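First, one chain by itself: the form predicted alone, in structure tokens.
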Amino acid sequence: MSNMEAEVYITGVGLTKIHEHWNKSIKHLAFEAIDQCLKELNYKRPDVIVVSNALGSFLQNQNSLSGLIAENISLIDIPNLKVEVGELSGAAALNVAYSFIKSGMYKNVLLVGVEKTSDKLPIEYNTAIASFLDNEYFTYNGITPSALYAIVYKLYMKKFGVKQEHIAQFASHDHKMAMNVDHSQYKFPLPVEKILSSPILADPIRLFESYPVSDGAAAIMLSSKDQVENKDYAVKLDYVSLSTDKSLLYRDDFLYFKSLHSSFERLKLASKIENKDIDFIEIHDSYTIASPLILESMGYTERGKGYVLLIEGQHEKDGVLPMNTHGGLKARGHPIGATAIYQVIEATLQLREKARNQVPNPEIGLVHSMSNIADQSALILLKR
């Protein structure tokens, strides 16, 4: 096998509980996750450190974060770099780490995603989040990501005649899944009635249909095949597929995630799998309305029917397509630059058969990440 075909494995994982960590710095959170990850590997030394962080330059006034994190864990004489692509930061950083090993450049890459969003007032946090959009066009005119999702939500209900309670159930599902998960932020049930009576965030989106303010850090070690010591714990990172689209304003169809569809078609072609081969999925459900659109864009249901599998119970751990088995963005939490790394760890736990809501005999898991309204999409395929 040539270096160009090197196989990539996840050999160690570590994460912090997602919470509003008032008493911990961004470096402290990263240290906890990295220490836990390296402990699984008897503190094996990585060849390079890749950091994913989306908002540190806004919320902590901190650039050069990868160097600070490396110094804080006493790994100062190896290369380090930070990746930022909005909400897609974690998946983009993973793609960099994956490519490092795939190319044969490095054997062991330590990847850490970290975000601390609770440091600022809500208005400051919302301004930072809005920076993921075109500042001159959207933010200057007071248009936020939630406002754009609200437009999509109204269009979806009107076009397909779908009731809001059908879509709100995705948040209930996430909360049910998170209840027994140690690292999840919100470990309590959330009935649909409570969601629909919560305050309006951006009409028709209710507060409990949106992701929370979350702090957290997650770390994984990616290794080449010859570095795998514990074969029972190693999970193969089989393929990473990324695609982009125009911003929502310029699309012909507001209710279809073209970048996600393209990513999925590319992944299926490269890995020779079909929808039915995937045993579970982790999706980037920042707002409830994103969930049916994701499932429809991937071809799991026909247009306007993205909620049907949920109502049928097919997203439970023993259903046809178990989904967000650790609570998703709504209940596990959404520490922006760390979210995709949490998703990959949760998929790894499923494939190790060490998950709390364990899917029976999983062989293939799929992680989905995106920024804004699928302006950019990523899919990460993992195999036992």
Second form
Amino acid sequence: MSNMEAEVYITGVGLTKIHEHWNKSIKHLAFEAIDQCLKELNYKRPDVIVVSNALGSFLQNQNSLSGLIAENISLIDIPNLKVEVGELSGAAALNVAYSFIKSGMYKNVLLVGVEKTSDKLPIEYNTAIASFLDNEYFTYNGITPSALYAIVYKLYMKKFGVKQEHIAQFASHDHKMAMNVDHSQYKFPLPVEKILSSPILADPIRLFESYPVSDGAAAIMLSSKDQVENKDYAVKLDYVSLSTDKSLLYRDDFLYFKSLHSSFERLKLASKIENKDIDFIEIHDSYTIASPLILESMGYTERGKGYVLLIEGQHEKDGVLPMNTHGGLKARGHPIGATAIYQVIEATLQLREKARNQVPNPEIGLVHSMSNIADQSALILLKR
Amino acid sequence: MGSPSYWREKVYRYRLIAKYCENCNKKYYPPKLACPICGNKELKEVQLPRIGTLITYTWVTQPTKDFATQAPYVVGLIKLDDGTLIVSQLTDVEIEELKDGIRVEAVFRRMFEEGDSGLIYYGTKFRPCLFSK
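Now show me the form predicted in complex with the partner chain, since the one above was the form predicted alone.
What follows is the whole complex; the chain from before opens it.
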């Protein structure tokens, strides 16, 4: 990035607890998160509202969502828009918001991610989630995202001789981290034995190796440098890197996230950092098997050894690479279009040194997001 | 789903028609409009072999609405005899009979129905080869 471009800061954050919010609508959730975020900024007015939402057109039969959310909180007279890129929606919306400030077009961008998944029966939710795949050939044939991850899981265990009890521990890790986090959905320990005896989702994936049905909204204000008022709280949004891969079936290697590898290489080059400079990471672990694949594709461990750092305790808050310090997708929850915004807020809390599972003296944090099986990957680099 | 989208795709679904890139010597199924490797738009339609080897499989317990009454059902990753990979439902088989590496063949099957009076949607599933092939 050249010096000509504006620097981007996160100046305010707001979020709701992740939960099955039976008594709150999608608009209500967004309202609460935005209100909390703007309150931190003494109700400073944004120049534009960017909404991230993946399933509202499916589960709430609601389009034009960004306009409704803006009008509902009386942010009229300014533009609004919605971004949808499946599970990557939040990161893609953030990329739009980041570009608005980088380009100098706007000075304060309000970004809100919201998802309300508990409005319909579970089968409607499964149908909505399956819409992230190519409808004409995957969904038509009854192929679901969990079926594809199950195939990847089996191939991984077979190729590298890794046992399921090793991989399932990533879910236990998430639960352990979420226990003292106010906004997390699940605050109870989840031992590996309990995971492996839970019902089968898509063999070998057990129900407790996957994310829950989550409702939630999270909002952040992105601002240009001249708009930063509270320097102790502002966190720099240093770089956003997105990359796409071929659909799973066209890949030579099912067990390597090429889109993640290339977006990480680009980020390291642009920000002049190396793996060891990252003080903590928030990853998109929609299924336990995703975690080792993410760590291996980023070069943190050798292929087939993605669980080793976990077993060594290196993903704890004082380890070499603290990971999912607020519970990850499994225990914090996965309100699809809002998830990446929650991750960014969690990273912001770490860099403000206000996190519950505080990493000692963090300087650089990384947020990872993806759609499907790394069909697209996003990395968001934050600095103190 | 409406009938135009069904008619449009049926030849690809029934006959396993893939797109072939001569530059890269690669076949793509589901069919693509351009080669994801070299960008070639002059892809040829080719019929895939209807027989292959099951690489691995899973079963789905949380289906979409269309398959609500069929779960649990088996989904397999299959390497067709020309090397093309395909993900498909497996049929006419008990889960206990399945193992990685068995030979499977394509069969024409009903996929799902649109209510009591709507369209019936067909496609391809795979089953263990009836005779050793």
